[in-house]
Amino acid sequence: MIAYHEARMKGGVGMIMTEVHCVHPTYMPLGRAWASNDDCLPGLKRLGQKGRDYGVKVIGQVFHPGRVAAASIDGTKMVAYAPSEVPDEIYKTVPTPLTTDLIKEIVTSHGDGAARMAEAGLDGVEIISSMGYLASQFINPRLNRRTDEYGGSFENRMRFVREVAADIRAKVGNDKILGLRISADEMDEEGLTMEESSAACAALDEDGVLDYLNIVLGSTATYTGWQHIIPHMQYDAGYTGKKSGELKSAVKRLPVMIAGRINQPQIAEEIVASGQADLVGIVRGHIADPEFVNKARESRTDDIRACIACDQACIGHRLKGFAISCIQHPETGRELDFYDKPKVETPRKVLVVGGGPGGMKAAAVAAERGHDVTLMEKAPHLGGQALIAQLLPGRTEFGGIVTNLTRECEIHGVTIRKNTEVTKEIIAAEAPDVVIMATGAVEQRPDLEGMDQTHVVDAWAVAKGTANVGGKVVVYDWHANWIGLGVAEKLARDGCSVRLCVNGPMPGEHLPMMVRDGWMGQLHKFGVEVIPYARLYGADDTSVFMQHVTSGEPIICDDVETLVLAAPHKREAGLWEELYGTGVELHLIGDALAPRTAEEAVLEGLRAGFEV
């Protein structure tokens, strides 16, 4: 955690917000940062000691999430404790009320949680009241039905987090910051609305104690509230500053930060530059490119890696409960290990064939250590399968991995060969030192009874538009990740009826929950039948047979013009097959080792690039 924080203070920010500690006995899962007693204090110390050394403010975030408690100690589900006995949607809590002794035990900590952050030289705390966590649970009428001085009138559900704020300020003193991150607006309907959230802030501002909001948007207590705190590409970017907007005009004193799917410099600069904001937090900009500031400084916003917003190796790899990364920059929570790229003694003479994501994160990192690298792509264009990914609704950013990673090879001089095909004999003519192989895989078709029968086409080919697609649809969905719900929504909108059948217990199994969740809203207002547990058996000219995964009952589509197949790829490594036992040194990585995502491909190839 060290290591990651300090990539970011050497690429230049000013501030750097911890991750949220917790700070009470009632919520102490494995897998969480804590403060909840002196143990914290050495690794705080050594993080409050790099921010100086960097010229950097580090602000610790001190946390309860009150009924939405998510995590667990042993694999038991946790009780969940809370103002009022409301249930949540997302984790399915029914929590127990607080009693009033309780609740001031966790005012208290969270001042002793803030106090032991000074301690550690810490530059100030953030009380986090944001995404339907505790203090905001407070705050909401609607969840907060308490009768007696925590509970009821707007003073009193402001009491707890008013008793919290003073509680940190009177053990951190007057010289450490103090603020506050909340929900401008929850996003659903027993959320805190935009109203509640203002009228909340303005009198914290008036109370004086505070230093500064801190806005994002949403809450994890429902699928919809979830959509905005880690906001998908199918939002528009900078989109959050509206709402900051609004909250701000609500407060006279403090300054407001924004921070939620901002991903470019000059977004950050149009939500200052317009008064929606006084300052502006960047996440996941930053897990995708840490040297972003010093990028922005030196105005090489092209070379900004920016965030395509896929969610699916930072939060997706959180809710998994794994260390936090990026499908474009693996180095992120690997940097102890790949964030310095020593340059080699001697360089070599490398051969990358392949120009997908994976083929062009190990040309741009075998050329930065040193290497003489050609990079040799077959199509007249460089991305592989992310090409494909992008055509489809929702999807477009996705192609900024392409752009991202292209600009990387040309930057540390990759030698780029399109419409190249590379046969065994280009490999001996051109006689590299050593080939990474990352050829990829292709689209296969099941061989299943009937399948000559039916009108089959590839979900590639309905991707790129060039399918020739009847009005009565079946998609099969093998994967349960992007490419069926993708299809399927395409399909629907261009005015097919679609049955989307899955063999999984849903669409989207395998992709991050706000994605998915989202991809089924969308799904659901056009209309798509969604068949889950469904195996492809065969078909014939009209119907299409599928098989309970589980039952083995028969499921039958009938009716069917065209059956659309997102089913399992066929690595692509025919030359390394050749060249396989002939004396040159191969590398093997991303599809055309095993077909998987983006995600592993570029991972591979930044492993390749260090081993040549």
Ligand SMILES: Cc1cc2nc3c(=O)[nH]c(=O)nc-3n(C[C@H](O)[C@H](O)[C@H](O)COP(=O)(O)OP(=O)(O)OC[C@H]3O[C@@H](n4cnc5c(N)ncnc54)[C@H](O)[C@@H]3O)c2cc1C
Contents of the next structure:
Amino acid sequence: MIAYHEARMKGGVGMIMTEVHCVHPTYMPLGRAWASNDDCLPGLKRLGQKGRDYGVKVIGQVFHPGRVAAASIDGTKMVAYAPSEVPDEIYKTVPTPLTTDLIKEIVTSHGDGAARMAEAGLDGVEIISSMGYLASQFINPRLNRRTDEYGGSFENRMRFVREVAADIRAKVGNDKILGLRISADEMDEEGLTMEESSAACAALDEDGVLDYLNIVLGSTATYTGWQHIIPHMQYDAGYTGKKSGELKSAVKRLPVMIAGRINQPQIAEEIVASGQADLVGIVRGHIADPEFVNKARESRTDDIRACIACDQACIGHRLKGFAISCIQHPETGRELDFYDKPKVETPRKVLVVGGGPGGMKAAAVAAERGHDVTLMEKAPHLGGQALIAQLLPGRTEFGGIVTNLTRECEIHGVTIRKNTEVTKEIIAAEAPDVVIMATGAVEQRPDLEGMDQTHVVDAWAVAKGTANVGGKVVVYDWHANWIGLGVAEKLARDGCSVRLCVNGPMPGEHLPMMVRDGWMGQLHKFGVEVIPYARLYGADDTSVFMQHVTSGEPIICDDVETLVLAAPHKREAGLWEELYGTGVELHLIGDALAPRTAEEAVLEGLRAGFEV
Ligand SMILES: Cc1cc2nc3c(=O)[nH]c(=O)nc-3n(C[C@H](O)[C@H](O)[C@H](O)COP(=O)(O)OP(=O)(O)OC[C@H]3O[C@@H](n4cnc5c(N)ncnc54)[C@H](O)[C@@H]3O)c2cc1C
Ligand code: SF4
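Swap state to the form predicted together with the ligand from the form predicted on its own:
Up next: the whole complex, starting with the chain shown before.
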């Protein structure tokens, strides 16, 4: 974690907010940072020292989720404590109302956690009152139905957050920075509204205890609210600025920061210049490019590896309980192994075969380390399957991975030869010291009856718009990822009647929840019928035959004009097989090794670039 932050400190950031630190035993799950006892001191001290080494302010976040009890210590469901018994839509908790004694204990534990952060040498503390967490639940009249001094009137509903702020200030003194994070709008029916958040911020502004407000959108308690926590690429870059602008107009004294979907310095500049916020917070932009600030400062904006808001390796990993990374920059989360790229003593002649995400990353890293690198791509454009991925509805920004990796190859001096299909003969003629094989994957038809009929088409052709598709379509979605969802939406938008048969419990099962949930909303809007747990069995002229994956009972779709196949991909490893055992040093990466996603391809490209 410290190596992660140090990379961003070197990259030029002015201030770092840590992740949330749990402060009270009523929420102490595994895998979260804690500030609830002195065991946190040595680590926080090292972090604080790093901040001073680089002249970067470090702010620790103090946190209690209330009813949003997302995780647990041992797999059992935790008791969720909240102001009142209002269930949480996402985590399915029915909270136990806090007693006044417990409220006072949790208030004090925020102050104690903050005091530890101050003792460890952090520059300040931020209260988490955002995203539907405990402090926000107290402010919200729909979630706080108490009749004691913590509920009812506005003043009573503000009591918890004010007591937390006062306790922290009393314990850390006036020299430390004290901020508050709050959602300007929790963007769902039961969440805090703009008016309510603005009123809370105006009151806190007048109290004079805080030093800044850190604004976000959304709530973790509902499906719609989650869409705005870490907004995916279907939300416009910088859209959060408008909301912070509205909230800022309610505040007289406190500086207002905004975070969320700000992935380029131009967007940050626009937000600040237009007065929508005084400061800008950038999270994923720094996960994707730790050097974001330095590059912006040096006007090297084209060199910034802009976050494409895919939510895959950052929040996607986190939701699965793994450390965060980035599909475009797998060095993130692996700084101890890959931050420094030592130059090689003896440069080698490296040939990279295939200009998809994996090949481009391998080429860029090998060249950065000083090798003489040529990348050959048989198509007229670099990008591989990412060029198809970007054609799905709402996924244009996925193409940013191609722009960014192409730029990395340019910066590090990779020689690129397009329209060049590499063969055994070309390799013999080029005589490289080492070959990195990144030839990717292709589609293949399942070995089932009826798959060679003219009305059976492949998903990639549908994405490219080259397939001849009738009005009544069945999409067979083996992957349960972007492809089935994307082609189903595309065809429904084109006016087709679409049945999406998925080989699992739901389409998008293997996607980060906010991407899947947003997409499911689109399919619902366009009237796509979803048939889960379906395994393809075969097809005839007008019917598609499937089997329920557990009961084995038939699922038959009649009156079908086109069957679209999103079937398992096949690795393109023919050239590798020809060369294997001939004495050529070979590295096989990405989908050519096993068809998966861009994330693994780019990570394996990074590793290959280090190994050669
Ligand atoms: C519609 C669609 C949507 C997707 N969406 C996502 C997504 O949202 N997120 C995600 O992470 N992944 C997604 N994927 C998967 C992802 O695109 C692939 O996993 C990734 O591109 C694999 O990268 P790669 O470099 O290993 O191979 P590829 O991208 O397949 O690139 C291989 C390249 O090698 C070239 N090549 C092959 N043989 C030769 C040869 N002999 N000589 C020269 N060149 C050769 C090919 O032309 C190709 O350009 C999607 C895939 C599809 C089809
Ligand atoms: S994984 Fe995707 S969303 Fe996350 S930081 Fe990287 S590019 Fe951005």
